[in-house]
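First, one chain by itself in structure tokens, the form predicted alone.
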Amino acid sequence: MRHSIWLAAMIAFSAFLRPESAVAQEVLADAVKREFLHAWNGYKRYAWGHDALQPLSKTPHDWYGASLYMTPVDAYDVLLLMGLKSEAAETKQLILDSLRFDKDIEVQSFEVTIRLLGGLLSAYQLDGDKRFLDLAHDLGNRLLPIFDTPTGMPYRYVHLQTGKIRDSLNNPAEIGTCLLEFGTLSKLTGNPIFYDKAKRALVELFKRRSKTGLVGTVINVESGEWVRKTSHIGGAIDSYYEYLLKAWLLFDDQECKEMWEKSIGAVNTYLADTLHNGFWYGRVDMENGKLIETRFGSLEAFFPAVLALSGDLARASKLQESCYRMWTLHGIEPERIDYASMQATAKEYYLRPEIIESAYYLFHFTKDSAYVRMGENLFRSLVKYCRTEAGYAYLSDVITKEKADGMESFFFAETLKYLYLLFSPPATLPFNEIIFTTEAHPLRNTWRK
């Protein structure tokens, strides 16, 4: 019976899958909503109350043994934006009745901050129920011990009950990607400690940039010494740059503006790389800016969005063309390529959202329908290669299209959200009134006088 229902849904969806002509935006938005519900209903059936669904085995997965309700919290603002009222009400009840942070577990502060703290803050601003803010406040307090280092830059892990911290080797992304969430928590609760701690971490990291103006990949937060000096815009650094820009825009923080302007100047001077096959950002030695490798991947595809938000549409559009070239190399995006040879060097596709995010930003700023058509093709690829009976699965190999048993919460929070917003009317979420966190949770400056 379940198989026949799934087959009927696929047959009904076949009209969308035909590539002969462009599809109207409202039709695409509805199609994204249907696919969201398909994956959401799979999560509800097989993993309700757990962190995530494993869609091939149809089993739940919890990050730390005890559920922190990653998928419900991460997805709640999407349910509201899509107007899925009954699903949102059911999810809200689950979160408020069941989610507690007084747990005997150690968590990675970065992931918990962007998925849970950001999700709860966005839920509070969109929904208005103060219980979401109370949960966020409790979580924020439990995360504060990570900043107890000689430099003020945070440890990576903290125990939610004891406050015990560990792992002094951290990276710019995890150090610098908390000011939007912690700062918003400060503004909404009136307690400046969250803003001050997160801002100090960002400033201390910036102070340790090299003479080129670049940061490396790994730093010891106790000594302040760099352990790995490769500089790039990919994973382990990426959202550090994003938050310099967005913290300036959300909080009108002029020091963040200055740090962003100096940083983007260094990035464009030393990392930008133009070859015969496009415009890219490579990997260099942070000390001298010399190119180390022509490596680029799915996480780097967030950068056109950041460039567009900063007003640099010329570089943003050129880099998005390169990202799309990477996507179409095998019909769907590999985790990493060597852009000089255009060979995939890591063949997974983890249902990542970054190229879709950049298409959404570029469409907003340019109104060029080419980005809608690009998003349509990205959506078709997702449906064609990643859809399963119970949801969506990531690919272990983009060449063979072999699926793997995972569907992270960011697939709801980011991938499907950005697709839906790309195809929806601007009024669905007024772009100029919000700033997205790196997990795509929209935050509003409700405290500005």
Contents of the next structure:
Amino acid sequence: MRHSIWLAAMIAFSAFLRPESAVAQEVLADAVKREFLHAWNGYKRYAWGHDALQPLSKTPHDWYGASLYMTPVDAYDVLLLMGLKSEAAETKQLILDSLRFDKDIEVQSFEVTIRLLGGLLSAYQLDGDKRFLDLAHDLGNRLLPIFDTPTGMPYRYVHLQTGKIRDSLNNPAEIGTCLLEFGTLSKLTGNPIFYDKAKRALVELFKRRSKTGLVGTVINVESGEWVRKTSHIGGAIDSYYEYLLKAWLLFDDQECKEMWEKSIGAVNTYLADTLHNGFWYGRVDMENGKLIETRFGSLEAFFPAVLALSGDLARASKLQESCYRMWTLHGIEPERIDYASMQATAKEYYLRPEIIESAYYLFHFTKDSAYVRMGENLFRSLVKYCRTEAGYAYLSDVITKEKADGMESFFFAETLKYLYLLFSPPATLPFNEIIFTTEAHPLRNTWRK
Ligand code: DMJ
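Form predicted alone already given; the form predicted together with 1-deoxymannojirimycin follows:
Next comes the full complex, this chain leading.
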């Protein structure tokens, strides 16, 4: 019996290794699960209980000195989705036995919100154990002081014990990416304060858009003045747009719908850029919409997913083609390119998920198997260039393929989750019943009347 299971696994794996074949989706899903386990076992062996594994040195890494269990919390829902029962059980025990937020550390609210608060809420919704919600509630309370600014837009850092806040220069992504998590916390605990604070932050930011309808990159949350006025869809702004759309869909919030519609109109008017080599979104001055830079990158590759979710499949598929062109330039995607010259201007690859996320959304909406084949190629290059003995590693240079010592929790929470879902039957996670947070934690509206 054991022998035949082993034989079946070997046959499936050798089918995956055949590069030219159109491999069946279930074979690909199994291969992703196997690679997940490879990285997970590395984390367990060398970094169990810590925030993350450094896969080259095989040492643990904690962001703030003391562990906040970033990898276990971020990965718990994907363990459940993959049906890895014993791994899920021991991870649950680790989190519930050991994770406490009463710690003498200062944290970056955005990162803790998307990885931990979101992870705990989806863990609660998928698993049902109220202790996940209690942890989320405790964390939410400790994060609340960030909103104590004259404008209602949050500070970036907060001390978990004292509530001391710091850094009044913030950006739209960090200001606007909390309503899904904070709002869900309100709905599940019955305490409206989290929804209200996060919503106000979003509205106050939206109110400060320029006459073009665009927002900039850095704003002072005490004075409400813009500090950097470059507008784009990349890091520091990206998930602000994502959350306008998704907060409307998850909470049926009509004000978010209006803010989304006005924002996407401006983005498509001023940022969209069609060149001989494809359809892109560039960088412009928020005041007048004038092009500043033909810069695009791995983070921008989330946008086809957002466009697809909003119903704009035409722009979504054109942009995904450009993202794939960026990926295939050197066989794996650089952090940043100049899309006019197609030169890599930042050569790292941080195991990011965004292009895979977009392939998953596009496959869901179009059922076009080209996106499965695209996902298969993305997966193959990940295995080829990033796999190490203990897990998966960043690349410091996509041209030389030199590796670097990092494997962030989003590699489990997003990169491998979206690959797995792309190849799995839709019933693995009913897309129409959930909204993914920006960290790919599925949230379900259980409070709808
Ligand atoms: C993730 O932490 C989130 O997706 C975030 O919104 C930005 N990107 C990283 C992964 O690239």
